[in-house]
Every structure is written in C-alpha cells, then in structure tokens.
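Listed next as structure tokens is one chain, alone, in the form predicted on its own.
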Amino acid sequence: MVDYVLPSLPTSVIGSYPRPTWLRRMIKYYRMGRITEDAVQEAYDDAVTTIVREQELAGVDIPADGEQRRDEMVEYFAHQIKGFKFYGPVRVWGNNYFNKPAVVAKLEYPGPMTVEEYLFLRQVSTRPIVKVTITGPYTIADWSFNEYYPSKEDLVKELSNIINQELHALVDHGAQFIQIDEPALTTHPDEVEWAVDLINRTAKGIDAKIGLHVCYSNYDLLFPYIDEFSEISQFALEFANRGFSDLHKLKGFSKELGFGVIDVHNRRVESPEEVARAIRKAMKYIEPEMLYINPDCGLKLQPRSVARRKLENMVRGVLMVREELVKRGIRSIPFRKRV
C-alpha cells in the first residue's frame, strides 16, 4: 500500500542527536531537586521542537525527535518495563559507565512507553512522515543481566511480545515509520538464527514501515539472513565508518537500504561531494528507488554544531545525485510500508 510519495533518495536520521546545553543543565537541576517535574518536561518539549526544526532546516525529509528524553537506549525501556532492577553503573570501556539493568522477575508490559513521544514529534514536525525509534528485544536482553528466565532466548521471546504491544500502540496512534534498533544482533554468531525469528515476531502484524538498524556489525554474518527478515522493510546500515569497504556485499540485497554515509564517530564534516560519491557507488548495487540516505548511527556523541553541519552536507550531497536521477526520469519514490 502506498500512502505517500517521497523525493528520490529520501533523507533521514537514525535516532539520537546531541542534547542542547540548556537541556543538559535543566536535567541536572531536576535531579538535584532544584526544578519541578513540569519545568523539566517543558525543557524536553522545547528541546524536541528545536532539534526537529534543526533537522528540517538542514533539509532532512524524515526527522526523528533526537531521543532527547532518553539517557540511554536500553536503560530507557528497562526503567519502564516491569521486572527490571538496577544495581548500579557498570564500567564498559575507559571511564565510561552504563547503568546495566537486571531482569529479576517476569517482565510485564507497562502500557505505552513511546506513544507520547511520537505524538509530540508528530505535532511539531512539518514533514508528512516522521520516524520513531525503539530498542529491539535482542539488544535489551544482551545488554542486561538475566536473573530470572531459563535462557537468553526465553528472555528475548518475552521482550519481543512486549515490544510488539508497543508497536501496536504506536500504530494505533498513527505512527507510519518505526525503526527497531538492534546493534547487538551479530555479537553472538550462534544466536543470530533464533534472534532473526524473534525480531520477526516483534514486528508481526504491524501496519507500518518497519526498519531495522544494525551498526558496527559483521555483515558477512548478517547478510545471509536478510531474506529471512519477513517483517522488515528497510535495513539502516553503517557504511561510512568502514570506508564503504563492504559495498560489494550489497549485490542481490532484497530490502530497502538506509545507507549510512556519515561517520558519527569522526568530527570531520564530510563534504557534499564525498556523500554524492558514496551514493553513486551504492547505486551500482541498489536501485535508487530502494535507497534512503542517513548517517551511520545516532549523532548523540558529536558536538551539536558538528552534527548539524554533517546533516546539512549529507542533504547537499543527496541533492547533487537527485539532479542526476532527474535526467533518468526518477524524481520520487513511493513510501512503502512493505517491501
């Protein structure tokens, strides 16, 4: 079913975006007890409005809310799903810490977790399509301690049921493009086969475009399973950070590709020409009608000024290639919920 027509090579973001300095300050004050709940919620709303407008001014076709209300992608959901407990921060690398959750009881769906986020995003964006991001069941399980379920697979199965309920709630409120984030998917090769089945179960029966974001992963392990992701329409994948070295592996790719052209771990701002060259290379393997353009991953760790300039140049590079596609008679593509 086609609901909307988008310009060729639609541009989007993956999810996270740098929080404004004033929002970080307001969150700190709230946690110190110096401001009220209403005050910090107003700050979150203002930040989302600002970030969405920033993306749109950069020319992004499909914005997201920058995950301004989320400190961390797993912790955010573990705080809401019943059955999780936090023991304290765990050191992950260097001096960086992660508040790793533990599953200590049967997990229960608490009711809508991201619907209000989506509704506010829909309210402040001028674009016909917006993207909602939600952390997938495999990554939530992989980044948590399991102290209750007999196996990790059992835990992921329970989480897939919970996330499926959340996806239904989003669609019931009008969401049309939902991205499931699974950065941990290829971490354990012997688990990928059943993880694919449970990700399909997560998205079963959802009347929306479902994207799957996998980054910094083993594509030799992932790509043989692409056709088995029956409920996934688009894969948003990282390519810039690896110097586009794996492009040849896209031959025969059967889904839409959210093509990562911006390295989110490097402060150097890519030029429009670099972006255009990368897109042309990708089009040797993927038809332009099946190609979306986005950064490799979330831009959260970049200075905000750098993140903004990266998006601006990403769009400028896309515009260069769009002009070339017009000469081939390609001006737009349908927004497809199913591929």
The other form holds:
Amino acid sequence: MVDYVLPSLPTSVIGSYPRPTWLRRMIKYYRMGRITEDAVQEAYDDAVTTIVREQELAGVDIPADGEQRRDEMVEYFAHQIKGFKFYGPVRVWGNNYFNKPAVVAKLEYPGPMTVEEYLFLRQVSTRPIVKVTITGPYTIADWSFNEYYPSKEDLVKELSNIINQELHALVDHGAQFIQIDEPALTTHPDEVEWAVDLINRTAKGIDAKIGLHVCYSNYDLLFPYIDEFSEISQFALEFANRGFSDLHKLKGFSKELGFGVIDVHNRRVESPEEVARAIRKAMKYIEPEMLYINPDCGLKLQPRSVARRKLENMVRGVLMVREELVKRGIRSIPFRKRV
Amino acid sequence: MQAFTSLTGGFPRTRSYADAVRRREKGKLGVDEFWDTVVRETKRSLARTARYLDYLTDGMYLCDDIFNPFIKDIEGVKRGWLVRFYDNNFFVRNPIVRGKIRLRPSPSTVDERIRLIKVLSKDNAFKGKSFRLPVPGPLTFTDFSVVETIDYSDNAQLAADYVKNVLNPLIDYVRGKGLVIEIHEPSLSTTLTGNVDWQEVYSNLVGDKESVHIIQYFNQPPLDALRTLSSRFTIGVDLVENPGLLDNLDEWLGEKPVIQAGVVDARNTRLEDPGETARRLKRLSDKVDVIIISSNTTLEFLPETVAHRKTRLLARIKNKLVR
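Could the form predicted in complex with the partner chain be given as well, to go with the form predicted on its own?
The next block holds the full complex; its first chain is the one shown before.
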C-alpha cells in the first residue's frame, strides 16, 4: 500500500542525537532536586523541538526525536517494563558504564512507553513521515541479567509480546514508520535463528513500515536470514565505519536498505562527494527505489556541531546523486509500509 | 583435599574511582592525587572481599581490560580499536602488532600494578593473602591481535614469541616479586587462531602449579589440553558454562592437578545456592588434592554490589565443601 511519496533516496537518522548542553544541565539539576519534574519535562520538549528543527534544517526527510528523553536504549525501557531491577552500573569499555538491568520477576507491559514521545514528535515535525525508534526484544534481553526466566529464549519471547503491544499502541496513535533497534542480534551466532522468529513475532500484525537497525555486527550471520524477516521492510545497516567493505554482499538484497553513510564514531565530517560516491557504490547492488540514506547509527556520541555538519553533508551528498537519478527519470519513491 | 577461594581477573570499580578516572582523563586530577585515589578505592573495595578470599588480584583497577595497558609493556605492539570481548557486551582495545614482540626491560604498567599490590599487602586486611597478576594468555593475545608486520607470517609464530619473549620473562619477573601470574586464556577453546597448536605454544611456557595459574572460560576447551596443562600448571575451568566437565573428570584431569573451579556465574546477577554448588563440586574435590573456588570469569561483568555478594558466596561454598 502506498500512502506517501518521498523524494528518491529519502534521508533519515537512526535515532539518538546529542543533547543540547542546557538539557544536560537541566537533567543534572533535576537529579539534584533543584528543579521540578515539570521543568525538566519542559526542557525535554524544548530539546526535541530544537533537535527536530535541526534535522529538518539539515534537509533530513524523515526526522526522529533524537531520543532526547532516553539516557540509554535498554535502560529506558527496563525502567518502564515491570519486572526489572537495577543493581548498579557495569563497565562496557574503558571507563564507560551502562546501567545494566536484571530481570527478577515476570515481565509485564506497563502501558504505552513511547506514544507520548511519538505524539510530540509528530506535533513538532513539518515532515509527513517521522521515525519512532524502539529497542528490540533480543537486545533488551542480551543486555540484561536474567534471574527469572528459564532460558534467554523464554525471556526474549516475553519481551517480544511486550514490544508488540507497544508497536500496536504506536500504530493506534498514527505512527507509520517504526524502527526496531537490534544491535546485539548477531552477538551469539547460535541464537540468531530463533531471534529472527521472535523479531517477526514482535512486528506481527503491525500496520506500519517496520525497519530493523543492526550495527557493528557480523553481517555474514545476518544476511542469510534477510528473506526470513517476514515482518521487516527495511534494514538500517552500518557501512561507513567498515569502509563500505561489505557492499558486494548486498547482491540480491530483497528488502529496503537504510544505507549507513556517516561514521558516527569519527569526528571527521564526511564530504558530500564521499557520501555521493558511497551511494553510487551501493546502487550497484540495490535499486535506487529500495534505498534510504542515514548515518551508521545514532549520533549521540558526537559533539552537536559535528553531528549537524555530518547530517548536512549527508543530505548534500544525496542531492548530488538525486540529480543523476532525475536524468534516469527517478524523482521520487513511494513510502511503502510493507516490502 | 585443600580448598581455597580466589578472585579472578578484575573487580568492579567503585563510583568514586570511576569519577576519579574521568577527572584524570580531563586533566582535572594530578598524578599523585589520582594515585591516592587508586590506593584508597582499591583498598576500600578489595578489603571488603579479602576476608572471603585466599587469592586476590590487583582488581585490575589500573586496567581498561585484559590487554590494556599491559600491551604498552610489549615492544612491537600498539593499542588498537575497540572490539567485542567474545560474546559479551564488553569491548577491549585490540593489540596491533607492528614488529617483533618482546617484554620491555622496564615494564612500567606491570610495575605500577605490582606497586599497588605491595601497598595493599601492607594493610592488615590483606595479611597472609596471595596475590595474582592477571595477563592475557598466548592464544587469547594472538586471537585479538591484528598483525601489521611481515615479522609474523602466521599466528603460530606470534603465539610462540608471546610465550618466549613476553610471558616467560614476565613469569620470572613476577615470581621474583612474590606473586603468581594469572594467565587468562579463554581462546584455548576457540578455533580463531587457526593454525596455532596449543600444545606447541604451551610446551615452552615456564613455571609450575604454584607460579602459573591458567584460567580458561566461556567455551569448552579441548579435554586433552586441560589434561596436559593441568599436569604442569594450575588450571581454571568454567563450570558455569561447561557443567559437563564434571561428568568426565577422568578425561581431563592431569597428574596431581590443582584446579580452579569457576562455579559462580560472573555474568549473571542471580546468586547460586552454596549448598547445591558445594554438592556439585564434591565430585571434583574427591579427585584432586587442591581446589580453588572462584567465579567462572572476571567479576567485572557484574555491578559492584552483586560482585561483593558473589565473593561472599565463594567462602560459603568453600565452608560447605570442606565441612
């Protein structure tokens, strides 16, 4: 079903975006008890308004809210889903920590977790399509301790039911493009097979375009399963960080590709020409009608000014290729909910 | 049968320590002030665990991971980029090999860790405790290394040189300081190293059961490797991930083995039942003269509060085992 028409090579973001300095300060004050809940919520709203405007000014076609209200992608949901407990942070690398949750009881859906976020994003964006991101069941399970469920598969199954309810809630409120984030998907090769089934179950019956974001992963383990993701229409994958080395593996790719052209772990701002070159390479394997353009991953670890310039150059690079596509008679593509 | 308890690898950093590292990285904390924090926080954290443990480590408080900053002490090696540590949501900076490898004559990062251990040893909380110094094993080092030199055309040569030029002098050096070397060797179980023959690599390793503890974890290693190595060194096995090892002890226990039994899961917050764990261990303790009870891998995968509880658990398992 086609609802909207988008310019060819629609540009989007993966999700997170650096928080403005003043928001970080407000969050700190709130945690110190110096400002009220209302004040910090106002700051979150203002930050989303600013960040969405920033993305739109950069020329992004499908913005997201920059996950301004989320400290961390698993923690945010674990704080809301009933049955999680937090014992304290664990180190992930160097001196960087993650507040890893533990599942200590049967997990229960707490009611809508991201609907308010979506509604606010919808309100402040001028674009017809916006993207909502939600952490997938496998990654929530993989980045949690499991004290309750007999197996990890049982835990993922429970989480897939919960996330499915959340996706239904989002669609009920008008969401049209939802991205499930599963960076952990290929971490345990022997679990990929059942994880694919459970991700399909997560997205079952959802009347929206469902994207799946998998980054910094072994795509050799992922690609053989692409056709089996019956409920997933788009894969948002990271390619810039790996120097676009795996592009040939996209031959025969049957879904839409959200093509990662910006390295989010490097402060160097890619030139528009580099972006255009990368897109042309990808088009050797993927039809332009099946190609969306985005950074590799969320930009939250970059300074805000760098993040913005990266998005601007990403869009400039896309514009260069769009001109070439116009000569081939390709000006727009349909927004497809299902591919 | 004698039973001991041990800390393996690192211990989760305290929040104060993590804050100090951040301030140090931003240049807001001087060298001396930072060292004072290192001593204070390590002492505070490990003193709480020491009463439950016979073997301690430096908690790896001065380390980012098993490779860093240790690889700074190796000539021919540079610090690389972040890569996943096996199947964990934990990342290490890999070694980049750019020339012939050799332990530096003055291994400054090892010296700093030994200096910390010496400070701890003087404290009453640590009286009578043995200290181990965790470092990567040859197969693990080779697995994670990116070779950018023609000096090593194959992994076997790299692993052999790591033993000959890095580990052996380090074992002598550490032994001279009254410490035990704790060799982390999860890659004993993997095939990533391809053409590397564990037997050949380890045939040249010096030391004995007292001075060298080789700790293997995560995937199950070849049983013949365990049998051979446990005849010469103390061997740590991961009985959380590989409980089946208790079913075929005769196939992998070497001569007069000293076995570190990794029975407490360092990758899950759920607390084990000490009675049941001791009952499981009985099969092993019946066959060995010395058993060291520990977590299966480093407790750094856990939040600090849970790591303390798991350490207490080790002592309770030991008590039930020897009772």
